[in-house]
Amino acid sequence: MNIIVPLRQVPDLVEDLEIDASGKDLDREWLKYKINEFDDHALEEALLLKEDVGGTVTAMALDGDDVDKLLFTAAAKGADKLIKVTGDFPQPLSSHAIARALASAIQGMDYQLILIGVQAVDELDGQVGVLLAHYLGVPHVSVVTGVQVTNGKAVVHKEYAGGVMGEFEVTLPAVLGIQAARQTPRYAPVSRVRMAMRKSTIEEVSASDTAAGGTPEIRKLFKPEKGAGAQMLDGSPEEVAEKIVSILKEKGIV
């Protein structure tokens, strides 16, 4: 079974994020990037499936800064093939643009599953997998937390609000939006990544379709305004309750 896993780099949220002079984007000059958490889970689920039923795992990413390191890290974790998608990508990259570019690169490839992170921290709309399936003309299930493949079909577990789980049987090929792998994504030590850099080869595939389509207009980015802070209430439970009631009356809530 051949599995394709699109990977994406996103800003590392442990860093201090600053807004650029335009007020419409982050200042990316010194910004550090990391693999999107959900894509890391998609890669882990792909590797687990390879261990279960055999096959190959292809890690794919759109061209960009440090994308080679991202792909070599995937190889260090167990990916068999690395593909860098090149092209004149519109900026900023919308979910439509990403999906179109990936779809144009994947067209004609032999695959049974495409596992992609359900969303990314820098967009949170969860539409790349949906749009990718649409452009490829294959089934799609999102918010997936488990995958099993038997007899040319995938049985997937989908999570709904309130902890409700659904089970679907999906005809392959298909695109699955992975929320969580069956186990924590494996760690690739630096030594293994360096070994992958020496032994692995990155194939470049040109994206023939990079039309943006549906790109939202960003008017302004800003940091949330800080309030005055929390008011701590001391005393016995009865005294604290009286203070809460007094505050609510003062604010006209009760």
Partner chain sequence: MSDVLVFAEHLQGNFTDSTFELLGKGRELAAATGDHLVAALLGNGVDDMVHQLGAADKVVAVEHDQLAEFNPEAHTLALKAVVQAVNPAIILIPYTSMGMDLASALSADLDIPLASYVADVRVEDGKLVTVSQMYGGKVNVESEIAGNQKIVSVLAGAFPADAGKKEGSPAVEKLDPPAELSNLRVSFKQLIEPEGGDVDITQQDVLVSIGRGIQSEENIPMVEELAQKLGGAVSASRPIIDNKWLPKSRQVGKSGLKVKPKLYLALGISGAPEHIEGMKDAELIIAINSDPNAPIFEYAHYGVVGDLFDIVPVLKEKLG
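Given the form predicted on its own above, what does the protein look like in the form predicted in complex with the partner chain?
Chain alone follows, minus partners and molecules.
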């Protein structure tokens, strides 16, 4: 079974996010990026499926900063094939544009499953996975936490609120928006990433569809208002703990 996993980097939310001079985008100059955590789960699930039923895992990403490292890291974790999708993409890159570019690169490839992170923190205009499925004309299920493949079909679990899940049988090829892999995504030590850089090659495929459209027009970015929120408790850990205990006593909790 051939599985394609489109990977993407998103701003690392541990860092402070600043808005640029135009007011319409993040200030990206010093921004630190990391792999979209849901894509990491999608890659893990793909590698586990390959261990179950055999086949190949292809990691794919749109050309951009640090994309080689992203792909080599996927190789270090076990991806068999690395593809960089090149093209003159509309900026800022939207979910619609990413999905169109990926679809035009994937069209004609031999695959049974595309596993992709169910969402990302920067998807202003919808989810890449669902858009991709529709541009490719294949079915999709989002918010998937369990995948089994038997007899050319996937049986998947989709999560709803309250822990209820729907079980679906999906004819392949299909796109699955992965919420969580069966296990914590594996870690690739730096030495293995370096080895992958020496041993693996990145194939370039040019996207034939680099159209924009389908997105809202950004007016401005702004930080949520401060001050309306919490009353802040200051001091040493000792003092803070003291204050918390007295609040809890006052409210009759302890």
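Think of the rigid core as the biggest set of C-alphas that the two forms share within 1.5 Å after superposition. Residue numbers count along the first chain shown, from 1. Everything quoted here is computed from the prediction, not taken from an experiment.
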Align on the rigid core first; then say whether the Cα of residue 25 has moved by at least 2 Å between these two forms. no
C-alpha of residue 244: shift of 2 angstroms or more between these two forms, rigid core aligned? yes
